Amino acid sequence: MADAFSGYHPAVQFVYFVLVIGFSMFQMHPVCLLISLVCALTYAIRLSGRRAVRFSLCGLLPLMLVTAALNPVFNHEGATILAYFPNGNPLTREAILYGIAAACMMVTVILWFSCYNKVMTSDKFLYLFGRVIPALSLIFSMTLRFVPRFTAQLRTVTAAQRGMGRGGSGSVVRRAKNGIAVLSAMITWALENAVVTADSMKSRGYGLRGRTAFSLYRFSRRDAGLLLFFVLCAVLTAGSAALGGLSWRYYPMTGGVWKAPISLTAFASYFALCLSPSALDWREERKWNALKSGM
């Protein structure tokens, strides 16, 4: 599904995926949490829908609920001890909120990263970073091609497979044998395709000096506009961190420190931030509906 950020410059949607994951990845204040997670989870199901919602249920919520499970079982610091276990030691309250944050941090960073691979395909990417780094642009760019296009290779190769009557039934031994078939036909076509896709590109001169390259990409005064309303975000937010406004802390006691003015600039800087792709959704879909009406 194509929304209204994915047709900004590439470097905007860099410059604003670089700032939610990081941001999204070194705070762990519980209001900035919840606000990135349902901002990404958002965005996530207006560019995938259905898909979004049945890969955060059935994928995303388990591991969240394992992960913030797992801390207090491993992890017994924290000053309010709620229960022991057999081994004797301490349950605290402390180690389960952190437990949940940190699972809400990790999940919301991948909601995120795949927000990025359906925004920045790997053309605007070797767009933006060709020239610059040439090689490893394009080694980056095939590494996120690769996992794509393996599973549907694999769902290709393993279809052909049971069309041939080996499929996964029967004994061990020949399920056995048939996934090393298809494992051996996977790594044969990972192979091949990385050979004939660095063939493809050192014939037409791909990191060449002086090679030049056609692109629809053009930088204009919309793309400014929401360039600088995202460093403004940003900048608002870091400043507000920096000046105490979402200081928290989880061990030995969870609590931080409210400062009104400076704890709300930063929580209204963040969710513009974090919502700014769904909201430009939202404005193209109420002018669409308006065009529509006046028909």
Second form
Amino acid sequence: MADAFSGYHPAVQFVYFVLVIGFSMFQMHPVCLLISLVCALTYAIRLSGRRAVRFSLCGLLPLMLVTAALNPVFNHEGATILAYFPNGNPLTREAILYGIAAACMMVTVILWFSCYNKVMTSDKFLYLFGRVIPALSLIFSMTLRFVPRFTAQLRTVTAAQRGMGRGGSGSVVRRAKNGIAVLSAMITWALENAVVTADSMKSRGYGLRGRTAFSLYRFSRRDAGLLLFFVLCAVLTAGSAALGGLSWRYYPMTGGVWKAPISLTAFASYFALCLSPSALDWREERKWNALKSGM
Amino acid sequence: MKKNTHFFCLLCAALLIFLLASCAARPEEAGAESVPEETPGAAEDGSGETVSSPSCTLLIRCDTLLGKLEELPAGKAELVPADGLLLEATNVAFSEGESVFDVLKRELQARRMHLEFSENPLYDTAYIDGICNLYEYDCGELSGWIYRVNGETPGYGCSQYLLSDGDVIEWLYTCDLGNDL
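After the form predicted alone, can we look at the form predicted together with the partner chain?
After this comes the whole thing, all chains and molecules, with the earlier chain placed first.
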């Protein structure tokens, strides 16, 4: 159990990620994007440490730059013309700003999903939905597990190949042949693995009526309190957005309407919602350190 | 086991069909773009040997939108001028062999006015997506920019229409494929 939030009831965690990913996907106000990006990054670093930093710098930052640069190349809407492309279409400030915002949003959602994968392990997901939608939840958890398992297996197969003397050296044709051999082994493994998992779950009676499963989750008052807090934050954010506190437009002219009390409420509640897992972890850490030093 | 493999095959097939379908389904473009069926016959009357360079009149109008401002997407209503004239009738000089599109592009760039177009190599002509941030589909599915020369709508794209001296070009915003003009 890496952090404090992982110890809460799976329902609370699931609701949290649904809310936060939902808001991140649909709320394009720049302040909200910034809040969500910073909090997602903070939480990802808290969960995975240096790996999250490396993933953000090597994977997400280039992705963000490319996405931000691509939008003004293909989208020419906007009132402020900065320059013209060789074919005569304008380069507009609005398209650049929108590209940056969209790139932020994409990276934020990817970061939240990386946190989701760390916190909502597949046993938790199956615990929540195994009864209601057995087949779909099995497929869903298998899909979510697929990429990490695939990379792990890929590392194993490559290591084995290297041990046989078919490492990453040699001519291009040689290396391509080795690569194809590895790929073929991986695909066979992935297909077989999916079938075996399905069969194995079936032979254990998964999804049958009256079948119970062992789980250690209890919905305590602590969970209820946190869930209430999340719902309150979400309602406040959504409510102030509905009242126009988060109105923002990118085209044809970038700008928004600032309504001090409503906008501030929205930002504060959204910030509280996005930061709460990291904050819980901080609190836990401080408490633990205080207890330790008092001993 | 057998049932599972069967299901898996079905899943793969469905995925493949979905991929193919999404590749094949391309959005249709409506409006001023069509296959040039007739050859543009404007530059045939040999009057291009005059000493002064030929000129035409350019006008950009969106007064069809005046009564429908609340149907536009948020923030676009302010882009429509009160009289609906984005560019009042202007006398524009052009050189021999220039098309309606060339003149529009040059004049709007000179005024730093917004214009977005897409060039379609299949039809070898340009399509006007938006002028002054008023875009196709902004006022319903049948809306977009249409052009008229000397009061008539040519049946081909604007970069195919070669201008002759004294032509009157009108760029008009329509909300109903030209039936409301």
